[in-house]
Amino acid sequence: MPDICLLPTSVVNKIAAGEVIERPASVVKELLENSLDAGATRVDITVEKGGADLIRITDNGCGIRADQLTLAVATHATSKISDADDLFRVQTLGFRGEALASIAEVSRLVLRSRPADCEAGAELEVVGGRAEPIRPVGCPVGTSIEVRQLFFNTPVRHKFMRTTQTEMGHITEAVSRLAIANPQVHFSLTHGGRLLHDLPPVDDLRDRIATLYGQPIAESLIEIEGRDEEVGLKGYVANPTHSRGNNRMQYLFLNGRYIRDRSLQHALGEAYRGLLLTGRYPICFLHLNISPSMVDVNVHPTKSEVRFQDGGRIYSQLLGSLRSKFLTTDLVARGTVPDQPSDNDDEVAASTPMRSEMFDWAKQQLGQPSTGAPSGLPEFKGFPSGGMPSMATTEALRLHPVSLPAEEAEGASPATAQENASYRVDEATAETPAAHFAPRAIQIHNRYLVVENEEGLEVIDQHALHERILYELLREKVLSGKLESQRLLVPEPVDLAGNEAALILENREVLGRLGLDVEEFGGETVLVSSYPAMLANFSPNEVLHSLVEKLSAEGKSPEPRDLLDELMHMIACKAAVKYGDRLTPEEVEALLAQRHRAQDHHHCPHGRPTALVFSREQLDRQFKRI
């Protein structure tokens, strides 16, 4: 049996430089995290080939002292805890004292350090693990340490680094991470002799968020403040109009911390729920401010995931605070038109002119003094008419609103909700109160409704604005279990294929709730019994085949309530009017008029914006107007 032994140091460290140091982006973001716990102000970052060659931090924080240089380097060697107790308030980013005896086991290490209250500083050079005696040296208050060659004792951690853009990319994302969490403090990124970043502290957060992500992302995000008794969430979300294709911006911080919880990325995505495309991921920069009693950061070496005492109480937190916002937050759309170029100030000038002889030539030909039209432009010929178009062709042009469906109308009978099965838009119309502007709407190419509003020019999917509409309606009923099924007379079979039909029978409760009642017939074969009312115009056979589709991409263990959701989506998808559907005047209007009916009215359920907006500056400056 062979004898138990104590591990050498070394073999400790390098174990240790495997979960703690990954990749050139892993020193980074341990030594930033030191200079950050010592109190720097500004922190420069310089790089070669990827971290390979160099990673040099320099900062202007406490410093440490010469006879603490050895200490600083050593296993579990910490001045940021001093007992088990502290564990569970830790106040700091670092607290394992693992980092630096883990970087100095795998490469070149040298350290500079001088406290505010020394004369000069000292050196320790860390070769592979093995110290060198400290020495005197000259340098500013502050410490700097340089790692070079990194891996070079560890050729098989060396193999697996990436090409020097790769690694490059980690580091610029580690420091951008703590770069957000402390927008306090000036923070310089070089690499390979060139400047990437330069951050000065900044007091709005979005400032850095615009330097760091571009000033698009920073004008549409969305502040966002939320507080109970322990627990403060503060930061911005972007507008769902910006999203992204992976969840790698979504920055979630704890006490200064970045974490990744996948609790708390649940909670964001439902957040966000109807508003982006399936796929689509938003965009977050948030901070959390938690009692350190509350939450365990020693779960891993990375310290980058965390345990909280109380999980569904952030989650609920975080969920609120945001759906609450965006309730208060208009989400609509704005349309973007390209800048046109400007024209030439010579030409600008040599048509001021003929400007005037233009505006000359017109009073003229509607019978006002004028001193002569320009030569070379065609008779003014006048109106078909004779004139000007009369007030009565004026006012046929203007569309007015109508009323809500038959069936919430007051008196409505059920014969009349039932012919309305469908929930086509009621043709009914209603006077519009004095005081709401009253838009003007045309339905064009049969598929989207422009408006006239106070704003400006807004452009309208009618189906997904229709959809949305609807899959509020029917989520409110199906809450309130009042959602309108009808028995059929005989019931219908319905032939699935292989293990479709049990699919379908293990959600016949969920299916139930939405008004499907369906039941087993044999072999792979189902009977649809009764059926939801607004799905009249579609025969069974058609809608279980596409709940069949949902169902078998939700998995094999879907849960109820974002089933249930998908289900409603495809209902609501299903009974709106269709992208091509030709709408009367008075069914435009009654879109409109229900359009406010619904909370997030401008998403379709599936996260589709339904409207655009165009401002009338939009419209002027692309007509030269200004």
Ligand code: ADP
Second form
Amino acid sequence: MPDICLLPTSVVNKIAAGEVIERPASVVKELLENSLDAGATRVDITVEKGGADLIRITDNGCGIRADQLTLAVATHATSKISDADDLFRVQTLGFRGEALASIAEVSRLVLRSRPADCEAGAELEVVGGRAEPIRPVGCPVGTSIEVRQLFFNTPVRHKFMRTTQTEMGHITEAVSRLAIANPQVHFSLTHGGRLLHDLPPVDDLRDRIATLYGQPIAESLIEIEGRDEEVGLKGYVANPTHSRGNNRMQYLFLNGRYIRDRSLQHALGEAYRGLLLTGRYPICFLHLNISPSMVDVNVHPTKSEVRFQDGGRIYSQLLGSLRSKFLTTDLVARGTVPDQPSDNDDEVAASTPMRSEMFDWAKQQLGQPSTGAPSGLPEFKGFPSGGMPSMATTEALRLHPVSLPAEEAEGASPATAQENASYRVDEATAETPAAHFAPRAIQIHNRYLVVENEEGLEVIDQHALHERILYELLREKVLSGKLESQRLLVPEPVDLAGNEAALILENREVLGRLGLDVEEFGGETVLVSSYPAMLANFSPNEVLHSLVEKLSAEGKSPEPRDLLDELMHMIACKAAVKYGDRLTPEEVEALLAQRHRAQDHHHCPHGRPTALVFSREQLDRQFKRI
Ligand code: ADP
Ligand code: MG
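Moving on from the form predicted on its own, kindly provide the form predicted together with the ligand as a structure.
Okay, now the whole complex, with that chain kicking things off.
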């Protein structure tokens, strides 16, 4: 074994630099954080070749005195903390005193700075960790740092740099995070002489989000505010109509610092449970404020991971605030009637395949071909009235007397509709429409219910709505242990294949909670001894086969809670009226009457919207009436 020796400072610094400075975007992040810590109200960022050639950050912050410049680029030199106790009171973004030293170690860095009370500024150049003498220089108040030829002396890192476009993507992201955290600061970002972002200071975070991510997202934002003695929560989340295929648009800030936190991301997902499709992630811009003594930010050199003293509490605060806000928020999806074919944005493009996917899925579950013509689908024979009690009749669709004559519910004559519409346009504000408003509803194409309402018209997906109502009923009953289940006089054997019987038996307990009792029979057969009343219309054989499909699709053994939820979705889907079922006017009315019993009636349990609203104003505008 060779002798042990202390590493030369330059090697130590390169090792440290490797941790903090991973790519050009890390330089941008560190320098911006320094500018913000220095109290800057304006920061301009100039980049060439994705940061490989040049990163220049100029701020109007407090500046650095000439005699402190050398210290600023020294390792573990900081003006932000002075003793270990300060680590638990950190109010600044930086405190480790590593960034400038690390950057200077692996680039050609020029630092120019001038505090407001100094006549002139000073300049310090550091090349690969070697500092040149300090020179006086004329410059405006504030600090400007130029980083050229990043990683010129660390060839391995240099090789790891990606294309200009990729590196620029990371830089834009780093700028966006800090720009969202600091809406009161003016930022600009220029790349290759082109101004990519100019973000003037704003009072409302929403305006900054609009500039960065577009008006549709900004308009869909729901304001969140929650506070207890120790945790403050403030910001916005997007309406579930706007979501992403990954969690990258989840902006969480802790005391002004962008963080990634698995547990908080999970809380977000839980808050949106049933409002988003599987594989879709909510969008949020949320600020958490807690006492610095309750969180450790010194977990990782980049400080994007933190450790909470009481993570559970923050988890429930986040989940609780969002859920209670959603309860009082109108989450019904607004339909869009484009004037001309629009450049499909992500959301619009996503919504169409999602809907057809759902019908395909529902049909597959029911063993029907996924592309059958409407007439090829079996006609709905009415709700079961005899035999085993079915929740579909006893609970969810108990027929309510209809207040309108049936003919009227079948559809207003064009003339009436016309009169009605013009009447409303003329006297739009004269009376509250609700006072004499009798909603009419018709079923079209055996799929959708079109309902006139106070706002305009609503198109409801009959299956999705019924599925949601049944799902909530089922959940309520399962949770309170009051689910009706039918004990079979003669247990029914169901033949399965391979390891399917084992799979069913492994999940016996969860199935039992759903009113489905299964027993071992030997070999690949199981015995069904009781059966949920809600599934009275389906044979145990069919249901068990669907269950097996679900269970094997779940892959690695899911949490019993998630499994139960999945199975409740499946049962609700099976029991609900189908796409293609003809409903009588009474059934339409009954379905609509049940609607408001469901808390999240605006979304089916899989997160698809159950209804689209087209406002009368929107229609008036489209028909050039206003
Ligand atoms: P840290 O931010 O952790 O203190 P840095 O290496 O990033 O460490 O910066 C070292 C010191 O240089 C800071 O503590 C600060 O005093 C000074 N400094 C760096 N950038 C600026 C700036 N843009 N304006 C004013 N002071 C700065
Ligand atoms: Mg710093």
